[in-house]
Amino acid sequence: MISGVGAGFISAFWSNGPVRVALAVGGGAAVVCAVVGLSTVMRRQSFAGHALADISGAGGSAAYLLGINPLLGFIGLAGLAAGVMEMAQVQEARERDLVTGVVLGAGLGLAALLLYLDVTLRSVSNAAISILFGSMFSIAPSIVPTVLTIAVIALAASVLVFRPLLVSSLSVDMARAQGVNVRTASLVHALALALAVALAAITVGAILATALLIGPAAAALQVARKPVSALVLAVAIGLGATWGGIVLAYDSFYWTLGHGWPVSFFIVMLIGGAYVLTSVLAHRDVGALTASPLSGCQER
């Protein structure tokens, strides 16, 4: 039986409008990031995901400056940067990192300028905090349909190329021999990655988006032996950390007399805890993945 205090907390939690919006938006972002993040980690493109997350901050800053939906700004610049990095047609990992680093530097420089203009021209003092670290309880309800639509598009794109990406991650030559259009699959993945980064940025902020994008997938791949198992576990970790973070952030208002702790802090800490736990389990299980996340998904 739930105590009076517990029942009161649950009732207040579910009746809170900003909380319901945060659960919907955060849940959609968590699922997309887990699915797209799995392909990203297996393709060893975690740095690219991190770069796009940081670069998306410039798009969010531009949106604040123009007075439009920040999500559109996150998507616009993340998509542009993903296209530039993908169209470079670089195959070697070292060269890919160099191109990614150059684009990242340019994006961060642009973000610094736009954030400065937000403060000086529009006097938007909270823009930097919202863009860089998120503000889930401040998300407008009107954005929920847009977020869910973007989530469906990103999931459809990622599912469409999941197997081709898996094969090409193991061997590009083998993928081509099986008739996989590696170039098209990479471009579709780049689109899905940009959308996932934008959804992560609108929830936990551009700076912390990498944790939601990479963390659940990396944790799942440490203990999962098959791609499907890794996918299910990554989604469970992402959703659990996001919704758990929302609950803790809401409850923290009672810890500090109305000054709650950031949702993004709790989400990142829970993802970090999940990664540590799966690391311990992986080292205890001789048959689990220990050397490379990709090798754990070679048996299908």
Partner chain sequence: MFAPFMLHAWIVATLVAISAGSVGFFVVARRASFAAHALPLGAFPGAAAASLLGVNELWGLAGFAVLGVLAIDQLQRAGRREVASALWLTGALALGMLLLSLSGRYAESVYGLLFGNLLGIDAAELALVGGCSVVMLVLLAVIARPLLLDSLSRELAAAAGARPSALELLFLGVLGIAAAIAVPVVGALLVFSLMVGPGSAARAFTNHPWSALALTVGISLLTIWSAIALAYVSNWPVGFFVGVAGILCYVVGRWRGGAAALAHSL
The other form holds:
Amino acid sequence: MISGVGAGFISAFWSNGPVRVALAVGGGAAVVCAVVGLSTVMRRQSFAGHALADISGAGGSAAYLLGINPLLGFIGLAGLAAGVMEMAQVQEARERDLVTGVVLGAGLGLAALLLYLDVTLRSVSNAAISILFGSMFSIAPSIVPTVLTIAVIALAASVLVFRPLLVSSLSVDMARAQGVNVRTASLVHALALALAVALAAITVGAILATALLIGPAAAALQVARKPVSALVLAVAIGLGATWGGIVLAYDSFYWTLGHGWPVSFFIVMLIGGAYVLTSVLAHRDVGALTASPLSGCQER
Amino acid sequence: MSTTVALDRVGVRLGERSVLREVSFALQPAQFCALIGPNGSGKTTLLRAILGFIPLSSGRIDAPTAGIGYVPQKISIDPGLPLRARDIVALGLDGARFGMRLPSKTRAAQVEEMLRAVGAAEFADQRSGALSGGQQQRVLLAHALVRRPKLLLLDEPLANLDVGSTADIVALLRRLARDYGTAVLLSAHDMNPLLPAVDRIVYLANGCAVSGKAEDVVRTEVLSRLYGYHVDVLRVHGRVVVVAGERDETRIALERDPIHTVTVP
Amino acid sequence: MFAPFMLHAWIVATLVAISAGSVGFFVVARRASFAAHALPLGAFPGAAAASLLGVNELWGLAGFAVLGVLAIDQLQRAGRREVASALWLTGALALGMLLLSLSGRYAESVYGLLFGNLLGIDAAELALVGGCSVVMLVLLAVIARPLLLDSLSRELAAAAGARPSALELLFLGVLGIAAAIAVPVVGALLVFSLMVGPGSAARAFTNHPWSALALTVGISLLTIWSAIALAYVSNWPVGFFVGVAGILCYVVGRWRGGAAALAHSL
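Follow the form predicted on its own with the form predicted together with the partner chain, if you could.
Time for the whole complex; same chain goes first.
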């Protein structure tokens, strides 16, 4: 149970190939998810983001069946589902919730079938685990450049529409009056979201991707007062949790001898912790805010 | 004097329902105008038509192609958004642009000036969602005005405001219209807080409109012709009240002599 | 298909469809798809914990469903509704994954829990599922009217003397019980599909809330019976058929709703 956080640990950690790949891929995914997640949470699309992540799992399962890289599968299905939801063009919130729900159900049903076929036809018995819960330490080093390229594209797309999306999350009509092309902006955002989700899926797994996408952004939104600080804080939390999770998972090989704890577990828990912390901070702020109008009255 | 916006026999259908039939009026720069009408008379539809959000079924609208400021109805800022009052005003300046921007002194100064002009400087750094209704209304006003539009459209900005805030906002709008030369069209279902301040009113009912000086429009004969049946304009305790009379008495007479738009000079 | 060993499966599936269907009506009315998805999926570590402790899976599921109800309710008060569901969901899943990885029986059990398993329900469990459904239905019947009013408008319910925050908690509680009993059959990932799909179709066929509720239960029964039959024949997972049925329900409802709106406008 004694963790060796010493010089030996550090050098072993850095010289470990899979760890370096995990740090690179995880870092890229964390940054992209934090930025894209911010617009997603502000637009109240958390459920859609989560649905895309789960559905991308079907793509990952298909990739195992076809024998191609899972990343391609994740991107393919997340993109397809994002397209379908965007095309359905549902404005009303109630209907959007339902469309997301049924598309998610269908996607998960497909994932169930494909995973079943993976096991029966291809006898890949651990496919379900690595697709749904991620297997960061077994990412092929060859896909690192691809991952980083996708990360850059998604980041660029998200930054491009950041301001128009901010205005339309205030009021769509106000944005239109100002000349925002709401349709284009939300399409670009959907694309960025699909890419971010695919990256998160390969890092922490399809059904835990939501944590990386929503968690850091939601935590940052609780305490940040201006958009830029929300952005910086979300990226910091995402990166901190991902890299911290990798370090802890590496270290956990020494806790229960020879049997490491899952990386995704640590990442999700660290993100959850960050959210709880910001909640506490935010509620202290609310206390301060409610106190200030009173002092204003006394001044008068 | 040049005209800022002109409507010529505008008709709008929403689905099967004809919401506006023949609406004509015009606004000059710096005019402060109230758009009055009962609930469901099509005030929001008319504003959205001027913005170009909905197609006209007849008539035409000449409006400034770029630069109409707009504050929609019943907008309350989500307290979950990390936006200070200052950020919302800045988004009015360049929120439609793609990409991020670098900080700029001139922009910051423009925003600061606008915040001061609407009296929002003291809460400029608070989270917008945590502000009161009247404060949010000021911030949204600044957002709409910061690009100095020729025309400003406000949809029921006085709803849900207390009496004090209502008077403050009306006075502020009056001043801004003059200072910036902006034509302001503001919809409301209650004209009373506005009557002392506005230059003109447009009274919307029955798919048609009457426009002119308040004292010329808000009269029993004029509004009765507009509604298509007898209404009484009563002045009680310094307030104006429009009361519907017996419907059938006058309708037959009016149907023989249909009027759609009366413009009182 | 109707062999003795399948009998339990049919009975449990029927109970699950009745409870999921009746909750599903309110899930659609309250736009609670995400909570309906998060609760069963968040109950997943319960099964893992139960297998570690060697108790009946259902107790673990129910325990985590209750935890989920409390956590989501608490988080909702603090911030956004969808964020609350998302955070509980991923947190619980990560925990479940850890528990499974520690218990050593990894792949097979994960798959069964997530996507459903036809068999393996004994008489004792059957009684437990039956008891849970009865409790849930009684609770739902008690809160049905104020809940419907609250779904329409929070202010209206409050004005009528109901307490919206208490209603939300009770609704989540009912949802949690329905989720716990449905997870072993339909799978944690697809329970909500059984709730949302039938509800979305039913609302297009009737304007009366209680007949919509009855219709939701009916469609839900039809969904699960055909899913089990098809799964039995094809050997494919039950969840697949439930998920596909969900989207079919929605499309039929949308098409029928569109036709009705058109007829109305003519």
